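First, one chain by itself in structure tokens, the form predicted alone.
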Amino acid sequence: FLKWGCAFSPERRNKRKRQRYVEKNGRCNVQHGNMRETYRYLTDIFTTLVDLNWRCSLFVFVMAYAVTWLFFGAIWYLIAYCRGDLDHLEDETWTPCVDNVNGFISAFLFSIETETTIGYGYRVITDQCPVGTMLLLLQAILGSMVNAFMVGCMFVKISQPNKRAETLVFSRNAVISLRDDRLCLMFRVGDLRSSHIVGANMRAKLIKSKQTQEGEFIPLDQTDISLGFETGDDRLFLVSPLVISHEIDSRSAFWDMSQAQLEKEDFEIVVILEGMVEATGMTCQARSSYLAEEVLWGHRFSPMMSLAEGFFDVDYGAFHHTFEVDTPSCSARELSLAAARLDAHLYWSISSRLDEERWEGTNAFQGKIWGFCFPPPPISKEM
């Protein structure tokens, strides 16, 4: 590393709060706001029902049963009223339209009992009350409607795989050291169930604010961190624990940038975990994000697997423990030319090396040496 000119980094950068464009958790941290066409969430009701949080919903799924449980109720008792039942409760000659409805309450209950079919047989319909025969079909119809409604938003709701996500966990912080004398950027991913996410794949973006050459300002653009989609490496089995690796080459967005210049930088690296839950069979997204000083040069993950009796053991209190190691500071790409710069001295020095035995050897050496290469050029006769 010395001879790269790459000094170590021991020393840590100083913290500095940037507003997050996803939370540590996978929330967004996006507000829409001055939205004019509002009524495109009535357009797609029920998704933006299962959208609502917990407290709203069940506002909503009360609030459902309740206005049409009256509703009906008041249309009961309107029927009751006009056809003048209410002034014959006593005459035993005279027919309801329905029987022992004799107020507001008494019909609100059998608006209940003809919705939720629950039929206690002492209110019931008459033959002589066709409006009311033609509101019962309507109420039970619609009754089912609501029903089904509102019973399949509940049932997205609570099977929704968002909780599943709350059990796929990321490192605190990322880290860059070598990998196979190459700077790599890792973080680590775990699954803390025992059943396993079917097909999971692990994509990255890199989030940062960026001025085109024409002077266009271009605020939280995204670029792709590739974690090996052209060889495989980003469809993960995670069945333990796993380091994902980016490698900072030529295509890399952090080819350019040093230790130095990373202390300098603002930006966010979000990563996205997906997959299908095995159980249920619903797909699953996970996410976290990692900000610039959250990603700490010249360190490593420590391992957390260990070989017990008949069993591999994870540990998962080193999960997120990372370690220093000796990294060279530079960039990747002064990395590369100073690789290459000693490679070139060593060639040569191989060369050179070579050319003084040819010309102090004999002429057998010197066709077997460089006829190993390329063909040997011509001796001259005055040697």
Given for the second form:
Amino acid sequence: FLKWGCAFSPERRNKRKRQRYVEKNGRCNVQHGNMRETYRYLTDIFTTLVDLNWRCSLFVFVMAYAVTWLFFGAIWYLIAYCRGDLDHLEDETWTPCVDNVNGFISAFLFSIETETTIGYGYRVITDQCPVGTMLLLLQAILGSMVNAFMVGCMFVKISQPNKRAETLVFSRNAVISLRDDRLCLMFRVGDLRSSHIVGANMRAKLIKSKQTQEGEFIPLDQTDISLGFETGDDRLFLVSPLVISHEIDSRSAFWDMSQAQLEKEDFEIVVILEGMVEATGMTCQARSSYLAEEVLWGHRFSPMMSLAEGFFDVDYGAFHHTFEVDTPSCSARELSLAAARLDAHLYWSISSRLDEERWEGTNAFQGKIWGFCFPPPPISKEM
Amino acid sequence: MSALRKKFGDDYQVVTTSSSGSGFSQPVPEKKKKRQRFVDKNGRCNVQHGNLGGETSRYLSDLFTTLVDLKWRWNLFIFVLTYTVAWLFMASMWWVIAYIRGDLNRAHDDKYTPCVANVYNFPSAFLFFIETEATIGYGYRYITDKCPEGIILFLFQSILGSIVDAFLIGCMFIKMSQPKKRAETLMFSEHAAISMRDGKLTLMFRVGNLRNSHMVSAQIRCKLLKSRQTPEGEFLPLDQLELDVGFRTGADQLFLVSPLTICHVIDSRSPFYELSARSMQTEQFEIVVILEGIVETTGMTCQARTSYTEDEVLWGHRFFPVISLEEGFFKVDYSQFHGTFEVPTPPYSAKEQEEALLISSPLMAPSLSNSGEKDSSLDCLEKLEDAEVAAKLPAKLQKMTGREGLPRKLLRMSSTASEMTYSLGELPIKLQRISSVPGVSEEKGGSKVTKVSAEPISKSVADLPPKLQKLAGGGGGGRMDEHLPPKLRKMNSDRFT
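I've shown you the form predicted alone. Could you give me the structure of the form predicted together with its partner chain?
Below, the chain from earlier opens the complete complex, with every other chain and molecule after it.
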């Protein structure tokens, strides 16, 4: 736990590369260790098999078939051996259990032909062999079961919905700027395919270690970032790239964060997009994360969509592109206090304890920003 | 009604609101007899459906679910039974055809064309049947074209064989890929713990995902099972109440990669509002936790369940941290997953803590009591008939206020000023520290508290905690450390310096 202190103390942040919880492509950097109850993995054997990577899966596939073939081939050979068929190979009057089985290789071939139901016919079972009949029954049943299981596993592995997440993209950076007079944290999400994501919804979690008043240290504490849960704005209609915005209000974790503080902060925002793949109806999940240094203060996303002849054209070259806009460098709380004070016609400078020098001309900057980007607010007319 | 009570009465104590006050003077009851759980720790539910009467036909109408619900051994038994018995029956039909036609007597007659070549006794008929059914088709035994009834039987067998095959293989596959097996690799902590977090009493338990594959749309729910009797006299056995683990804010949607501690804040809306360390020993309840999510690989929804009875809820404990930072990844140590350690926690319920808060700021009393509603005061006074509340107030605070009659007025206020008490949630812990640290700040505590209350009430509440924090931080922080295990004490000191 000394490492936690090192990793998260502000002075040393630049010197030590911060360990990410979630990579940009959605993979999570967590390893499970010291697990004592390994029987759980065996009880849930199906998921264990499907979760394996492709090499192991193919290996298991091949092994399942090869082992059953060999096993039954050995038993057929054993039957032939015990009955004495192998000693009477040249004997015309002797009816063996299986015609033309004269060694282990032919027994093995017979076992394959039976289990895969090819049944060429050169090697045939005769009716003088009740043990053989029963073994044939058993092999037919078992063969169909193993077949079903393997084909099922393979099918599930091929049609995994989480592969759909490969064609869902998130912007490289998140930005903070003003929207409708409020500071918003924004990022962009896009769907590269023409097929839709049904029931898409967006969630975000803030990962930040914290210490409670009682002295409990909670490493990587997850808090919810509201992307419109109450209003239903988190349910997306994702056809063209959308800019998802989190309005920094009094309940947000970023309420007290100014630009200078953002440079010293250490957190991670994990964004999760979930929805159903239109073709199969299976739910998939795409993830990404933004570290504090990947959040740009005072930027905005470049527009990507333009109107062409009969359709809207989306230019993915501009997907990650941002440009700088004038944004107050105070926190959202200070901005709301300033707005309240303006409404009350009281002028005194906003004292942000961290960056006093930027606040020489409070009203001047506000006039500047509004003149630059927005129409003048109605307050100025009253003044 | 009384019969119901008798069935439940031994195992489940009916909880009433009026009689809990008498529990104090009695000694702690002897070990209760082993109680019957509704849900086991592994999620299995102890409910059997009996006396269905004429409803059993429903199970046969929904044959597919019935088959999939059976245990594996029954499934395999039915599978093998279908194949052998049905096959024996159908094979005998081929034999019957051969018998009727007279093929059996003319086995070695080269000029005679039988129905099926080389079938001249029952074993060969059976072998022919298997070869056709399993589509092996060796070719030694084959059907000839001189046999119209054989052709009809052949068609019938092929179609029926395909249908039965598909049905059984489908059942087998569904049974193998059941998403409920995924719940085996979702783990819950053995115990739940109650302690203070951010000044509020919180019920916590831990949930973990043992695999690297994710649970999509993971959602957690919590139900409290407690038998109770309504004022109208209706006895509700195992009544289910919802425990809020983040439904309102969307915090119940989990991002479950490393073990998470799920918190239920005990506030005025919680059924545990009046639960204290002592009342937990006499109460009987069960907390059922349900975690639902979609298995990432198959896209099917699975549900993991567990339950905590009242003896598995530990008062004043906290969970050991399990996640640590390694080189390039985070490591989760599952050996500590169930571990808890004790922390100093006031044994009073959340309700009492908030009342104690109101009592210790007497300035609030006169200004707020003016807004009192006369009607609600009667209700509050009725609630206060039980001496539990008054007796539980720490003696020091009672002395400080000097009046025992005050609690009632303040509680009347508390019903009207619930907003205020909620926002003052930070204060109780500070005052507890003041009162629990004898000798260090007792005299200071008394004077400081009155000093605080003398300040104008219009000052925002948020300013109060910092002062009290300064007051209690020096003494309280140092004392707290002794209770922590050495590893965390060292970590704490690193954070604080």
